[in-house]
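Let's start with one chain on its own, the form predicted in complex with the partner chain, as C-alpha cells.
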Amino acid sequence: MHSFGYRANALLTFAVTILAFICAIASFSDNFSNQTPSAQIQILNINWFQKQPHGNDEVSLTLNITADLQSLFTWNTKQVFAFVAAEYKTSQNSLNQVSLWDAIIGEKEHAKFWIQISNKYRFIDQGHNLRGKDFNLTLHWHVMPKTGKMFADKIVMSGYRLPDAYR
C-alpha cells in the first residue's frame, strides 16, 4: 500500500471479486423466484398433409398459441426463449422432436400473448410415419438470466392427432 499504483490495484482487484459475488448472489435468488406459466395451444386447420418426393411425410398446420410466461421474468432476467415441439413416436425413433414456432420475448409485458400462425419451421418427419399419429405439443422455454444460470421447462399438451390419410 506504499504507492498509489499498489492501492489502485488492490482496490480495482478486490472490486472485480466483490463484483463476482454480488453476480453469484443474484443468480442464486432466481431460485426463490414463484413461476407460475401458463399455455394453451389449439390445432386451428391442418393445411396440407403430403408425402415429400423423398418420402418423408409433410405437415402444415395453423396453430392458435395462448401463453402466460410473465411469471417467469426477475430482476436477473434478460430474456425468455419459448418454442413450441411436436413430439411423437415412431418404430424408428422412441422420441421425435420437430419445433414447429420459436420466438424470444424480451420484456415482461411481452410475455403474455395470443399468436395464430402457420408453422413457422416444417413439420418433416424421418420417414412415413404421420398418418393417424396421436402427438404432443410441448411449449418449452429457456429463461436467459443477466448473470448466472439458465433455466429451462415445459408444458406438455397431449391429445392431438393427425389424419389417416394424405390430404
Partner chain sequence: MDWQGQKVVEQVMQILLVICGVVAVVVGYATESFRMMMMIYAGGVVLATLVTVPDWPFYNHHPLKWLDPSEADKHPKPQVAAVASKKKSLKK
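Switch from the form predicted in complex with the partner chain to the form predicted alone and give that structure.
Below you will find a single chain and nothing else.
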C-alpha cells in the first residue's frame, strides 16, 4: 500500500497538471477573439513651446483623446495599460518616443472614453530638435491577461507638426 504522502503527492500533481491544462486552453482561446480597437487624437492647442535654460526644447499640448478599446477585453483580460506617445526622428536617433499620457483600464465599461487633457508627462527633447519637427501621436496598449501571454499593439496617427519658432 502507498502511504498518505504518496497519495497526496499524486493528487496534488494531478490537480496542478489539470490547472495548467485549463490555463493553456484559456490563453489559447484569446487567439479567436475579434479585436478592433479604434482611436483618434487631436491637438487642440500648443500651450507653450519653449527652450529651457539648459538648451532642451519643451512643449505643452492640450490633447483630445477618443478611444474605444472595449474589443480588447475578453473573459481572460485582467487589465489594459494604454499610453499616448509622441514619436519623431532626429539626426541622433531614428526613433524618439516621449510618453504624454497613460492609464490603466481595469474594466470593459471604462475602455470607451473621451478625455481632454494637457500632456501628463513633459514633452522634452534633449537638444533643440523640435522646432518645425513632424511627429506622430501613437496610442499603444498592453493587454494583461489573467493567464497566458501579455500582448501589445498600437495605432499610429501621423501628420502633426510643431511650430518653427518658440512661443
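Here the structure is a predicted model, which means the values were calculated and not measured. Throughout, rigid core stands for the largest set of C-alpha atoms superposing within 1.5 Å between the two forms. Numbering follows the first chain given and starts at 1.
In this overlay on the rigid core, residue 158 has a C-alpha that sits less than 2 Å away from its partner position between the two forms.
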